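One chain is shown next in structure tokens, namely the form predicted together with its partner chain.
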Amino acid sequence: MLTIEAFSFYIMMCVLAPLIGAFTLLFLFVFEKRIDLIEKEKNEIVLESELQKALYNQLNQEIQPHFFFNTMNSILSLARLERKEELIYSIETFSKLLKHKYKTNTTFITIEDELSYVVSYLDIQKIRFRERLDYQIDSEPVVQKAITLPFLIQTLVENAFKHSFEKKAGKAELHIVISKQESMLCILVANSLPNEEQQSSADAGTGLANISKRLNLLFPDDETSVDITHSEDWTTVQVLFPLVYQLDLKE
């Protein structure tokens, strides 16, 4: 049987319990926004620093002399052959590519924007590779406004060129498929002429690790994955992360 002391303790608990409940609720109302803000700021700082690293990697990887000079040579050839229309288009595309590269400094962009950048890049590569290169982009309309990391698809596409198409002769086929899988966004980049294993484990590995790290920062509570598979004829990279729309983030 309860003693008077135990009963008093019980009553004290009963009287204090709703006070604690009410204070917890009050605390949430007062500090929730502040806690959110601090967490968001912290994430943004880390994301920005990671983005800087990614940009640095991108610049090192892509604006390397041979890409730059090869592209310039291709453009020069067009000028010499007086193929004016193609020349204008090439310079325009090259300019867009450089502009996008130097101007992108946000932590995320839409699939639509990232793809327009990738298309510019592929157009430039098309001038270099001509008939050898065939690319196809399949993107569901529902994912166009979904967010992705800047240079995510670009890194995967560049890896295909750097570790495969530029190293081996033969038809270069590239497929980019972006689809919705339940609540996830799936980005799949597949290239023919499989990547050279040694190269991919080093340089491409850095790019993929950077993507993985940035995804974890952007979606700290969610499942994300970056997987690379090699078959006899193809190398496929699949990236999965939550499907979030730009509008949702603004809210």
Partner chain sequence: MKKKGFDFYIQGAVQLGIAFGVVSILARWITGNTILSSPQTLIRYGLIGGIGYAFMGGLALVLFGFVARKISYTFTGQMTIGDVLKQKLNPFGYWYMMILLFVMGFYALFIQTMGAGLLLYILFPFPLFIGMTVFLLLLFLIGGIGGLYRIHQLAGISVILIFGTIILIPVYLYMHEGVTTIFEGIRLYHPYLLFTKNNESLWFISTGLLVFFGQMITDRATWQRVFIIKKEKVKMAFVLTGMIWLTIPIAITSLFLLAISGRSFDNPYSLIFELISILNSTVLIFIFVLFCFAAVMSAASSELQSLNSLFIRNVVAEFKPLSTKQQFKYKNSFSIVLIGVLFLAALFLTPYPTQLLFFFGNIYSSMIFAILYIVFNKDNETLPPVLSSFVGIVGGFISSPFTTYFESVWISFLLSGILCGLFLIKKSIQQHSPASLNSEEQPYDAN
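Between two forms, the rigid core is the largest collection of C-alphas that superpose within 1.5 Å. Positions refer to the first chain, counted from 1. Keep in mind it's a predicted model, so treat the numbers as computed, not measured. What changes on going to the form predicted on its own:
Put simply, the chain has two rigid parts that turn between these two forms, and the hinge between them is at Arg34, picked from Pro141, Asp221, Arg130, Arg34.
Comparing the two forms between these two forms, the rotation angle of the smaller rigid part against the larger comes to 47°.
Please give the corresponding structure for the form predicted on its own, as opposed to the form predicted together with its partner chain shown earlier.
FYI, this one's just the chain on its own, none of its partners or other molecules.
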């Protein structure tokens, strides 16, 4: 037969046990959230670091002497020929290009913003290459507000000039296609005049490896891919990653 003390202790345990269990679950829930927050902050720091490295590399790659002087010579030629409207447009475009380069410091941007920058870059190259350069951009309206890595498309475009157009004579054709493929965003950049050096050079893959690494950091739990293919006349790079809209990230 239970004593009064034992019965009181039994009643107390019956009351406290659920409270202790609930407190333990709450503690574990808060602890898990804290771990997730720390992991997220850690990934953001790594992303910021990778972004800065990418930005630094891009600046060094693009604002290199030959690109700068060739562009300035093209602008100077327009001034000497008194082609005023083209001269003003060229200077404005070059200014916009530099401004974007030095101001972009975010983890991601929208497709339409990235393309705006790419078009500025291609306008500058058009001054240099004139009728030799033809480029086409096809971007579905549904992907305009989707996010991408800063300088992702720009890196692929610059590789086309660096490894093909600037090393071989002939027509320089560039196609950029951005589309939705089920739940994925597909970015395809194809250039004519493939260079054999691009197929074997370890340095040529640095930019693509950088893109792949940054995509894995931005989408650690999702499938991403960066693939390059060569044919007799073309080099094509295809990048796939989850289709995520800027609006979704604000919610």
